[in-house]
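To begin, one chain is listed below as structure tokens, in the form predicted on its own.
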Amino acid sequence: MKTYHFKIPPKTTALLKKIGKLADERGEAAYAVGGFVRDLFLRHPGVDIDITVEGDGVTFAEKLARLTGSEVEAFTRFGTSIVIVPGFGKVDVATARTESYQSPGALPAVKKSGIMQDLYRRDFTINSMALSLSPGYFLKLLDPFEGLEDLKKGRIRALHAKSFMDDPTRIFRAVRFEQRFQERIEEKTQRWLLEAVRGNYIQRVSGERLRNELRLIFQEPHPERAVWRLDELGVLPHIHSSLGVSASAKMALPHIAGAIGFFKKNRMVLEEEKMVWFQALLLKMDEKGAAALSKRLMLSRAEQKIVSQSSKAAPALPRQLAGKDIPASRMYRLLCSLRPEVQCFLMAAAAPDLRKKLAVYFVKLQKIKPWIRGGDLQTLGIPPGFRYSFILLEALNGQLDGKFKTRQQALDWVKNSFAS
């Protein structure tokens, strides 16, 4: 094993040494593994640390938590734990293990093993490297599958032919890593991936796991690249037959990041930002298909509402807002009830002229507060009743369209038109 020198923050180095010493005192061996090691070689170390222990990972995590005054959460089925170290962050601790799959797409059955078998169970060679934390071998690299060479050559390589059949979510991960690191899926690996796609193994994965993989893609710096690649590989229709990148989606995708940036700049909150990207995949779907997809992916209520609104608004809005002189009141009526995530996507998907009009609407008109409220009608002596909604709407329309220049003008109009 070769020792490497990395630019690691002193507090991270101190924690890694503490972990290695604790394992040594317990007669065990601990390794930093996975994405943490990969990112060290890429010279952008992550905040979280992944640790694998040849021994009892759950007990080790409990000892580490006591040693560092941390909180710990254990998942005994998989022999994993999460330790939240004060002033540092998250440390994932796992027992070195092998995995077997009773059926494609199912969660694996796990069994204790050594570090070599643990590395072999992983998705890609670039994630199958480990750094020893033992005091005598600190930061020596264990790289049995030449992951570092693949990292240098810019290729994503799976470890065995059944990798994507065992766990079809690796299809999404392969594309995500390929686009994040601007690497390429190795030829044989892509052949294995396509065999799993054609075999429809994705259908066997739970909706929750598929949803989580899509969320991770939408959190990448350039989700559009991964979306295009998934479409190119024929992956999306295996989630739902109508899911895919339509001509309209291809036009919208390059503008989504800009629309999100516009909303953030103008302090318009996107609680479900990733769903702005997700809507691009819905443009080939009708409302019934969108509802079925929401159910398949086990979306939250908020996410379901976004999907429902988008499936109705996206096809109709360009027609409804067609023309040069669109009254502001009409834009308000069509847009005000929509979730911000839907508004944001509609802006990205709009033609350039309409996109400019929507920008004006979102910045100036949407934030307008009505001059006339129910209390004003009561003060003017108008009896409460069904007319209130009509009067308030017409007063707001006049305000939005510039019919009234001041609140007093709006009050005068109400008084002259409706007060007895």
Ligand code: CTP
The other form holds:
Amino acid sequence: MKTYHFKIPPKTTALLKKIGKLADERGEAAYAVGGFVRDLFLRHPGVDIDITVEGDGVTFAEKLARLTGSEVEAFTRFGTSIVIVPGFGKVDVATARTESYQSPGALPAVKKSGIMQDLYRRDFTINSMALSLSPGYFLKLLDPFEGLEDLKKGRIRALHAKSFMDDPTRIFRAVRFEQRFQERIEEKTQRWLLEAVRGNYIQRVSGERLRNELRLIFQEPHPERAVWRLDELGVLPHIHSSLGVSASAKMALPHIAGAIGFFKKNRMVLEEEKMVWFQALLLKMDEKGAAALSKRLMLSRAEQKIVSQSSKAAPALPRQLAGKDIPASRMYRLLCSLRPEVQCFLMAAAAPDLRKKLAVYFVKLQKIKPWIRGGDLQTLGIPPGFRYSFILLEALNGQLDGKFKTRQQALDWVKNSFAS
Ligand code: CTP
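Please move on to the form predicted together with the ligand, as the form predicted on its own is already shown.
Time for the whole complex; same chain goes first.
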């Protein structure tokens, strides 16, 4: 076993040593594992530490929390705990375990094991390395599947032929890691992945887990690459038959990051930023399909609203907004009730001329404060009633289209047209 020297902040080294010593005192052994080890070799050490304990992870986490004055949260079904170490961050503590899958796509049944079996249950070789934390073996590498070699060669390699069938969420993870690290899914692994895709294993995954995988993809620095790859591998129609990357989506994808940046720069809040990306997959979908997809992915109310608005607006609006001289009031009417995430996607999907027009609309026109309000109508002695909404809308239209240059002009128009 080789010992490695990493550039780790001293407080991380101190914490890792503390973890190793505590395990040793309890007659157990602790290892740093998974993404934490992978990212150390990539020289991008993550903030969160993944620990696996050969022994009782839950009790170990409690002791570690006491030793470091931390909070702890335990999920006993899988023997995992999260320790929040003050001034440091999250330490995930798991019990070394084997997993067996009763049915594909379901969560596995787990049994305590040694570290080697624990590494064998994992997804890819690059995530199946462990660093010993035991005193005397500190930072010695266990790498039974030559993950370090794959990491150097830029290869995503699964450990066995049934990996994607056991856990089809790994299909999405393979694509996510491939694009994140600019690596390549190894040939045999890609064959196994395609077998799971074509065998319809994705259909057996719960909506919640699928939604989570998509969310993680949309949080990557370049989601468009992963979306392209999911399309190329034929994954998307297995989530819903109309989900896919249409010709229009191919045009929109390269502009989404820019549109999101534009919205942020102009302080237009995108509460569900990931949903701007998601809409690129919906362009082939009708409203009925959108509703079925929302149900399949167990989307939240806000997410459902975005999917439903986008499936109605995205195909028709670019046509309705086309033409040189579309009045600002018409743009307002078509766009103002849409959620910002849908507006942002429309901007990405628009042809360059329309994109420029939308930029002006979002920054200037949409933020206009109406000159005339209900109180003004009351002051002018106009009796309250259904006429109010008509007058206010017409006054706003006149303001947006430049028919009124000042508030006074708008007021005069109301007075002359409606006050008796
Ligand atoms: N893992 C797995 N199969 C999965 C999910 C996770 O084998 N479907 C294993 C991998 O060894 C992974 C570890 O559990 O490294 C931790 O999972 P997670 O935190 O989801 O991923 P990370 O590898 O840490 O990646 P990220 O940087 O995206 O958090």
